[in-house]
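Next comes just one chain, in C-alpha cells: the form predicted on its own.
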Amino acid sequence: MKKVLFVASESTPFIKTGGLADVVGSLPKCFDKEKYDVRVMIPKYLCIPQEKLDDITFLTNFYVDLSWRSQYAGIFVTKIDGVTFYLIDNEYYFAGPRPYGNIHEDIEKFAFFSKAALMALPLIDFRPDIVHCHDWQTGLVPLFLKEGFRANSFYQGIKSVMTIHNLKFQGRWELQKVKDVIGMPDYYFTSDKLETYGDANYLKGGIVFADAITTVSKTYAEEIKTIEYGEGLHGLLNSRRNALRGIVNGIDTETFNPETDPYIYKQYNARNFRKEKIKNKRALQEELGLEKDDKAFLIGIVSRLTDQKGFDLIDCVMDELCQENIQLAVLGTGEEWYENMFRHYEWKYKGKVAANIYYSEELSHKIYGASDAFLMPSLFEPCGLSQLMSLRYGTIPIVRETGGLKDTVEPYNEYESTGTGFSFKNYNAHEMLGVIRYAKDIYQSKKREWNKLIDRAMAQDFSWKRSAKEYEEMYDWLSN
C-alpha cells in the first residue's frame, strides 16, 4: 500500500480561506483505500471553531529547532470520513483571528510548520512514500526533506510533490531574515535555489527541490511557463517542465447537487430542470428585489471581488449591459473599489442588479441554482471551482479562455450543437459583452438549443474521483 501525506496550511472541515482548503479536505477521501493510505497534516490554529476540535486526541509533543531557538510542537489526531488528520499545535505561531496575517510572521510560522510536519513523522509512526505539499506555505518541506534531514535514514527515499494552487502567492521575504529563521547555510540562498530577485522565496524552494510539480489545470501548467503568467518563475518552471503536470480540481458532488441541495428553493435534476429550475429563478428574483421576469437573462457572480477576477471588464460595459433585458445577482467581498462599484450599480439599476457584499454559503447555492448563466471573465484562473459548480446546476458558464476555465468549459457551437458554455479569448470588455449578448439571444430565442446546453452541462463529471485517478497515476510514476 502506498502511503501519502498531504501537508497544507488549511483544510476543510477545520479552516478555510479559499479553494486550497476544499482540495485538501475533499481529495484524500477519493483515493482507492485498498491501495493508498492518504493522510493530512495542517496547523492547529487558535481560530478553528471549538466544535470542529471536539473529537481530536492529543498524541505527543516534541521540540523544533529553528535556527537559534527551540519551539514546542504538539500533535493532535482525528479521523473524518476514513481520512486521518494530524494537527500541529503551537500557540505562539498559530494564535490570532485568521490563519494568515503579516507576511514576515507567516514566513517564520510556516518554516516552523514545515519542519514540524517532517519531525512529527517518526513520532506518529507513519513513514509516507510521498509527501504532497500545497502552495508556498509548505515550500520548505521538499528542501528540508532532501537536505536538512538527509542524514537520517528514516527520511531517505521519501519523495515530494509540490502543488501550485496560485503562482501569484510565493512567500517572498528579505533574504537575511529568512536565513535567520530557517538556519540553513548560505549555499541554499543562491539564484538556483531559494533566492529570487534579491529575496528568499519559499515556493521557489519547493519547485527546485520537489520530485514532481503539479498545478490545478493543464492550461495553467502551460501558461505559467510564459512571462505573462509566470510571476517571475517562468524560467525555472520551463527548466522543470518534465516534472510539471496539470491536474484539474474537482468539486464535492454531494454538497453541490441540485437534486438534494437543502439551500436551494426547489430541488431539480437533469430530467426535470425544464419545469423546476425556473422556480428557483423566480424565488431568487423575489428575495433579492429583482424584477420578476422569466424572460430576463439572469447572470450570477459568486466571487472574491479582486482584479484577478476581471471585474474591471464588467465595470467598463455595465451601463450597456443594463440597457438590455439582463439581470445580475452578485455575491462576494474583496477590494473596496469593486464592492462600491456593485453597490453603485445596484442603486443606479434597481431591479436589474443585486449586490450582496458579504459571503453566504446558502445564497451562493441559491445563485448557482437560480441563474441562467454564470459569469467568470478572469484575467487568470489556475483552475476555478465556480464554473464547475455552475455546470453541475445547469447554469451555463460564460468565461474567458484562461487556465482551468479553458480546460473545463467547452464553447458552444450552434452549427454542431456542441459545447457546455460560452467563452471569449482576449481580455477585452467588448469581446465579453458580445459573448454575453450572444448567450442571451440563444437563451431568449432558441429555448430548445439552450435546454440542450443545460443537458450537456449537467452531464459533465468534475467529481474528485476523476482527479484522484490522475494523482494516483503520478504517485505510481514517482515511486516506481
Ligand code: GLC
Second form
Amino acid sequence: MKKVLFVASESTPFIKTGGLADVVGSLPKCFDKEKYDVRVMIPKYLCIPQEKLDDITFLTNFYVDLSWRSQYAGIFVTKIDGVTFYLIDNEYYFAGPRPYGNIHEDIEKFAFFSKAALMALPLIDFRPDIVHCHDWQTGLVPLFLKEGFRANSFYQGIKSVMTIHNLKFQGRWELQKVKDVIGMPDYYFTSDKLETYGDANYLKGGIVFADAITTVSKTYAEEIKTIEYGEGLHGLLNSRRNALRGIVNGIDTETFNPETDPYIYKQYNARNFRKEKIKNKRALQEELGLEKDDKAFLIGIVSRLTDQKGFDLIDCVMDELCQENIQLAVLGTGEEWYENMFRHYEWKYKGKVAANIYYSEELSHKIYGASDAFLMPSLFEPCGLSQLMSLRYGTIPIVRETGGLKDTVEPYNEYESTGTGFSFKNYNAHEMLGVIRYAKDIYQSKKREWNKLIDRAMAQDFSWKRSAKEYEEMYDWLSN
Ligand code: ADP
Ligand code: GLC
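Mind pulling up the form predicted together with the ligand next to the form predicted on its own we just looked at?
Entire complex below, previous chain first.
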C-alpha cells in the first residue's frame, strides 16, 4: 500500500475559496483504494462553519518552533467517503473571516502550517511515501522535508510533489522577515533557492526542492515555461522541465450531476434535457428577476471576480452585447471594481443582467443547470473547473483558448458537426463578442445543431478516473 498525504490550504467540504478546494476535496477518493492510502491535511480555520466540524475528533497536540516562537498545534481527524482528513488547529493563526488575509500574516501562518503538517506525522503514526503539496501555501514543505527535517530518520526518503494550481500567487515577502519566521540559514535564501527579485518566495522553494512538479493542464504546463505566463519563474520552470508535467483536473461527478442535483429546480439527464432543462431556465429567470423569455440566450458566469478571469473584456463590449437578445446571470465575489461593474450593468439593463455579488453553492448549481451558455474569457486559466461543471450540465462553454480551457473545450465546427463549445484565441473584446454572437445565432436559429452540441457536451467524461491514474503512475515512479 502506497501512502500519500495531501497538504493544502483549503478543501471541500470544509472550506472553499476556489477550484483548489474542489480538487483537494474530490481527487483523494478517486484513487484505487486497494493500492493507495491518500489522506488530506488542512488548517482548522475558525471560519469553517460549525456544522462541518460536528464529526471531527481531537487526536493530540504539540508545539511548533518557528525561530524564536513556539506555537501550539492541535490535530483533529475525521473520515469522509473513506478518506481521512486531518485538521491542524491554532486559533491565533487560523482566526479571521477568510482563510487568507494580509500576505505578511499569511506568510507566517503557512510557514507554521507547513511545519506543523510534517511534525504531526510521527504523532498520527502515518509515514507517507509521498507528500503532495498544493500551491504556494505549502511551498515550504518540500524544503523542510529535504533540508530542515533531514537529520530525523523518520522523514528520510519521503518524496514530495508540488502542484501549481495558480502560478500568479507565489507567497512572496521580505527576505529578512521570512528568515526570521522559518529560522533557516542564509544559505537557503539565494536566487537558486528561495529568493526571487529580492524577496523570499515560497512557491519557488517548492519548485526547487520538490521531487516532481505538476500543474493542472497540459497547456498550462507549457505556457508557464514562457515569459508571458511564467510570472517571473519561467526560467526556473524551464530548468526543471523534466520534473514538470500537466495533469488535467476532473470534477466530482456525483456532486455535479444534473440527474440527482438537489439544488437545481428540475433534474434532467442526457436523454430528456430537451424538455426538462428549459424548466430550470424559466425558474432562474423568475428567481433572478430576468425577463421571462425562452428565446433569450442566457449566459451564466460563476467566478472569482479578478483580473485573471477576463472581465475587462466583458466591460468593453457590454453595451453592444446588451443590444442583442441575451441575458447574463452573474454569481461572484472579488475585486470591488468588478463587483460594482456588474452591479452597474444590472441597474442599466434591468431584466437582462442579474448581478449576484455573493458566494452561494446553491445558486452556482442553479446557474450551471439553467443557463444556455457559460462564459469564461480568462486571461490565463491553469485548468478551470467551471467549464467542466457547465459541460456536465449541458451548458455550452464560451471560453478563451488558454490553459485548461483549451484542453477541455473543443471548438464547435458547424461543417463537421463536432465540438462541445465555442472559443476565441486573442485577448480581444470584439473577438469574444463575435464568438458570443455566433453561439447565440446557433442557439436561436439552429436549435437542432445546438441540441447536438449539448448531446456532445453531456457525453464528455470529466470524472477524475483518468487523471487519478496519471497521479498514481507518478507516485509509483517517484517511490520505487
Ligand atoms: P478558480 O479556482 O480560479 O477560482 P475554477 O474554475 O477552477 O476557478 O473553480 C472555481 C470554483 O469556485 C467552481 O467550483 C465555482 O463553481 C466556484 N465558485 C466561484 N465563485 C463562486 C461563488 N460566488 N459562489 C459559489 N461558487 C463559486
Ligand atoms: C486555480 C486555477 C484554476 C484551477 C484551480 C484548481 O484556482 O485558477 O484554473 O482550476 O486552481 O486546480
